[in-house]
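Coming up is one lone chain in structure tokens, specifically the form predicted on its own.
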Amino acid sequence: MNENVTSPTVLKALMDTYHVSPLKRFGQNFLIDGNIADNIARSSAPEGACVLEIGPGMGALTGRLLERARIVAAYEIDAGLSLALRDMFKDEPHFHLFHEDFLKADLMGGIGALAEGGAVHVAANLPYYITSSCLMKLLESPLHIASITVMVQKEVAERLCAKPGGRDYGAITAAVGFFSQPKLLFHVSAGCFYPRPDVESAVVQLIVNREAGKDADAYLRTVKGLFAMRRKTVKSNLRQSFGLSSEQAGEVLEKACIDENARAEMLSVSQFEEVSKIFKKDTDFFSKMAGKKDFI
């Protein structure tokens, strides 16, 4: 594909050709800054990598990824964009398109089969409303994911990279920090997109720790429970979320060397881990914490 899809003029012409337009329900805002697209491609895709792209849109990042990667597997939910992408990249043998909802996709049967057990690097421009779900699906996946480089809303990026004790530190911070080392790479202004969004964006990279997944369920349930009522102390949340008595909650926190008057946003990943290890010895606690792990 030779078209410069980061040019607003070219982008609009292509959209007219393929009869597509940005859909609000999918949070679609197309990147129209070539320098930003170049930076994301360089950051996310080592030479010869196998890359998973979520929401390729009109292919602004896709083309640049193909210049570096041996495989680009793109997941696109929009039917019109999928048809356009198939046509635009029909001469690219290393491009594989999956027209489906990424959150419902069988990753092992898709990108997993293409990667053949090798490392996968993720690149995406994620809408706010699915950021948490996409990240947790990736981090909990059995795929060999080495890195995740995503463009997200600026406030979400700050939350992902926050430190304990800060106002931005929350359950998603603790969850992502368990699986990976997050780093904010650079900010992206609203003017870099068409249509122009109401918010600023930022690119974050997560370097994934594959060993973390072994105790993930206990850890994530602990995080969800301790953040259940953000303004309450961890002791109160232990009682409310896990049905512990005041004495039992105090014993758990004493074993974990955590002040019972602390709030969840003050705890580090290692402190959440300590509590989860204590709980893991008694699975009855976790039966009270069934349900989705929604962190944002």
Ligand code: SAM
Second form
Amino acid sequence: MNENVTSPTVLKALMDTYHVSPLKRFGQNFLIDGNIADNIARSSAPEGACVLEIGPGMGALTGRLLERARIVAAYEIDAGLSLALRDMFKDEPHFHLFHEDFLKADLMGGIGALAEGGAVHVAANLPYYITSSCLMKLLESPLHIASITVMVQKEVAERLCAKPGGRDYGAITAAVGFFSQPKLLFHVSAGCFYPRPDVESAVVQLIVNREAGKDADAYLRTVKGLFAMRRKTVKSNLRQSFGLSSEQAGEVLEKACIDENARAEMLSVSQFEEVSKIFKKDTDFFSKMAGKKDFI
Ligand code: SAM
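Switching conditions: you have the form predicted on its own, so give me the form predicted in complex with S-adenosylmethionine.
Then the entire complex follows, led off by the chain already shown.
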């Protein structure tokens, strides 16, 4: 495909040709800045990589990824866009489109089968309404994901990259920090999209630590439990979320070398990990915790 889809005129003409228009409910804000698309493709996909793209849209990023990658597997929920993509990239044998809701997709049966156990690099201008669910699905997946480079809302990027003790540090920071090292790459203004969104954006990159997945369940439940009431101390949260007595909560914190009066936003990934290890060893408190998602 040679069309320059990051030109607003070309993009609108192509959308007319394929009878599609931007749908708010799918978070469709298409990239119309070629330099940004180039930068994301370059920083996300090493030459010859196997790339997973979420929400290819009209292919702004996809075309560039195809120039570098050995395989591009893209998941697109929108039927009209999927038809357009199949047509636009019909001459690219290394392009694989899954017309599916990414959150419901069986990744091992899709991109997993194409990657054959090899490393996968994720690239996306994410639909913002499902940012945290997409990230958690990727990080908890058994796929061998090496890196995740994604456009997200600026405030979310700041949260992902926050340090303990800061205003932006929250459950999603601690959750993502367990699996990966996040880095803010660059900011992107609202004018780089069509239609123009109400928010500013940024591109973040997560370098994934392959070992982290093992104890993820206990860790994530701990994070969610300790952040349940943000303004309360971790001791109160231990009691409320896990049904501990004041004495038991104090004991857990002492073992983990955490101040009783600390609040969750002051704890590092390794401190959450310490608490989750104590839980795993000594108790069945986790049965009291329900879901563990919805970190944002
Ligand atoms: N990558 C394109 C670009 O940069 O111009 C489009 C990005 S747009 C912000 C988000 C894309 O994700 C849209 O194409 C939208 O249809 C798609 N999308 C939204 N929800 C999705 C889901 N649950 N699964 C797969 N794709 C989804």
